[in-house]
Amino acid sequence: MVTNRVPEYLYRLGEFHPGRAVAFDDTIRAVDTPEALQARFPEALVRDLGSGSVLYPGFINAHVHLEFSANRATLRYGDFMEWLESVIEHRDELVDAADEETMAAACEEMLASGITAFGAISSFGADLAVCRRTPQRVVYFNELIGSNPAAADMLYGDFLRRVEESSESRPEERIVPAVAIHSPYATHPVLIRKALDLARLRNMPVSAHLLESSYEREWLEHGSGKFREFFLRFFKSAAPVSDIDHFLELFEGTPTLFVHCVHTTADERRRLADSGHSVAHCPRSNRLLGCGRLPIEEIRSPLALATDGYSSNWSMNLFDEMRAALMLHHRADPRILARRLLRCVTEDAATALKQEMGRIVPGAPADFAVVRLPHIPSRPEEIALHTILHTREAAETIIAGNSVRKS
């Protein structure tokens, strides 16, 4: 059956249109006014939205960490490094504390902002079965890490044995497998090259931490500072296992996601966008560590919006996160800001995943996000702001045609 819903604005491609509807089954079958529609499709159920509705294709959450869901007061904020051995000295028990109930409440709570898919972030691959049965789309990118080149084969060999178990899944669980490489300093280059090998072969997403805190990069150029006590604290080291330079040519030819990118220089910003790369933005995460602000003005990439986990964030709304993302960067005219941030979760979020979603355009699965606003302002151009400022909760979410979830 397809179904025509005229909501008072429709957002596509950037822009509100005004006196348009879409028809669709599991996917988007045509755009156009609600007449032209019907006529081309008399059999459809019609379906009004309302007053003060926008409809939006659905939102997209490209990077988060479900497997830290258990921590709400745990690890201590402020300062990255600080941050970073909390989550060493207590990561078995938030691991073990995060159980399906628990993320699984996570899922859900993207979907009540109208998350329709995410990026899942799989250290362990103890999420699988809470991605496997959550009705969004989920782009599973099974996490490597390790710079011990010693334990390169085992740590290979576990990474390989997760991408397996996660490829098996049935289409109806809407999982793409996909690779993550933790970052420059916690991943040895021989395991990088092999994982990137492997997905090029498959054709599968990639995503990495970049230059998060000032620590890395300080790190990674000198083999110095705070990052320096960590490495022979805990893992008895004293040299970083590659530099910046070094890493980025690891990544050349396979277009992949960079997240946070807090510290990179101009010059590595436009490597980035000149070799076909997106980055992935976190802006609560980012102020809760202490990293600093992202220079998304100077960012040419693809960029997303993300949530990160509960080990550096309080909510997984994206509404949440617009609207800190607003805050932050104070010096752009809030409206102009507002338009790109929601292609920041939709369209540009698409790109970054290399998935077909993210737009209202045929073809493109029928994904939405139903917004509901007090009152549709009077210029178009400020829809997007005002999305962000009043919006609390989708008013209902649909999945492949289907209504998941109303408010």
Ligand code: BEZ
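Positions refer to the first chain, counted from 1. Just so we're on the same page, rigid core means the largest C-alpha set that superposes within 1.5 Å between forms. None of these values were measured; they are calculated from a predicted model. Compared with the form predicted in complex with the named molecule:
- Once the cores line up, the CA of F24 ends up less than 2 angstroms apart between these two forms.
- Annotation: Cα of L13 displaced by at least 2 Å between these two forms, core superposition.
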The other form holds:
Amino acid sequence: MVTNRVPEYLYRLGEFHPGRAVAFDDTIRAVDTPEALQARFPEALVRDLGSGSVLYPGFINAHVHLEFSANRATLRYGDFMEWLESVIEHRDELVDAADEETMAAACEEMLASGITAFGAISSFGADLAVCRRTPQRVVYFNELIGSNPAAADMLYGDFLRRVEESSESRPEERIVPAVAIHSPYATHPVLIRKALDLARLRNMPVSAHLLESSYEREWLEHGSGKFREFFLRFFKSAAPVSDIDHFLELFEGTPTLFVHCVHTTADERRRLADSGHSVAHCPRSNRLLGCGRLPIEEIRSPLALATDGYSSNWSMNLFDEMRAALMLHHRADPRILARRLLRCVTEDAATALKQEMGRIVPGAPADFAVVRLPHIPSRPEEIALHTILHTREAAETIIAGNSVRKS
Ligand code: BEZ
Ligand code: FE2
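Return the form predicted in complex with the named molecule of this protein as a structure block, the form predicted alone having already been given.
Everything in the complex follows now, all chains and molecules, and the chain you saw is the first one.
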């Protein structure tokens, strides 16, 4: 593309990318040697990022529940069913307590850790105002939940109203409306079909929780276990609304971000990859809710690493999440795993959210996380590992070419 516009900035990248620089305005214009870029864009403001700096694409947190940001020590950890019962018991008080200030603080915490985009699972629409105001890009997943077919019309109507509301955003609000199906156990297939038709029609990204706990697998396969007691107690029902195969069948032709997937079989993991689906991995949430470890070494789909919400985590910081993943997957070479994890919070998360971002290439949005390493790694192949080990906050977060936060 030929353009006369002058990039506002030209960043020299420092010792880790010797002789490289990036020119950008709101999008990335070119990546080349500083000399070539200065000749091409003589009016651009030149900045040296400085010693120990690494320029990453802005980090992407593909799965977060802002509406549960008030939880710190209310929900019960250790066992998924005990946690879910505690969610039902405390949901109203937690959602009421998550005022705009609380949710904005979670967005600010993400900004501080270099997160320039996130996927917000919205159960009630209570987080829309905050998502409109935050500088980050938001894929706003309007969630559809409800296993009782008698309530389907009412639930779908409410869902549709939230979809329309999130679709009315102005471009500068950077909100992409999207659809979240809660899960195979909590969303009736009648609702799923209607929502997926709408998602396809409007080209909206889709996400769904899948096989987070072993209880979910037992319920969907055999109609037994702790979910049976749960459904009898809270919903006076004793049969699952779907099985795993039929649930996945509904999503054929609609590439979806499936969240957790801890209790998938090897065949199901293969099927997810073959069908073009992505996977979100939330290691701290899985650990705290007693769900176990996702075998990421067997995931062939694009894999996003995400924090989940304060309902099952203690921070919305992706450096914390990457450190946890590094410890959880203890059989992997940490140097190789570190590089994969950084792809899981950048380009693979972007693929999972179906957004053009997550890479430093011409034409991509100028979203960056500047990391400043306190110690220069002796071996360049260990930069990713030391980024994860030694970083608590990004030195600077840049969205659409604007510096939105410095530490
Ligand atoms: C439901 O609305 O059917 C539901 C909600 C939470 C957990 C399980 C089911
Ligand atoms: Fe979730």
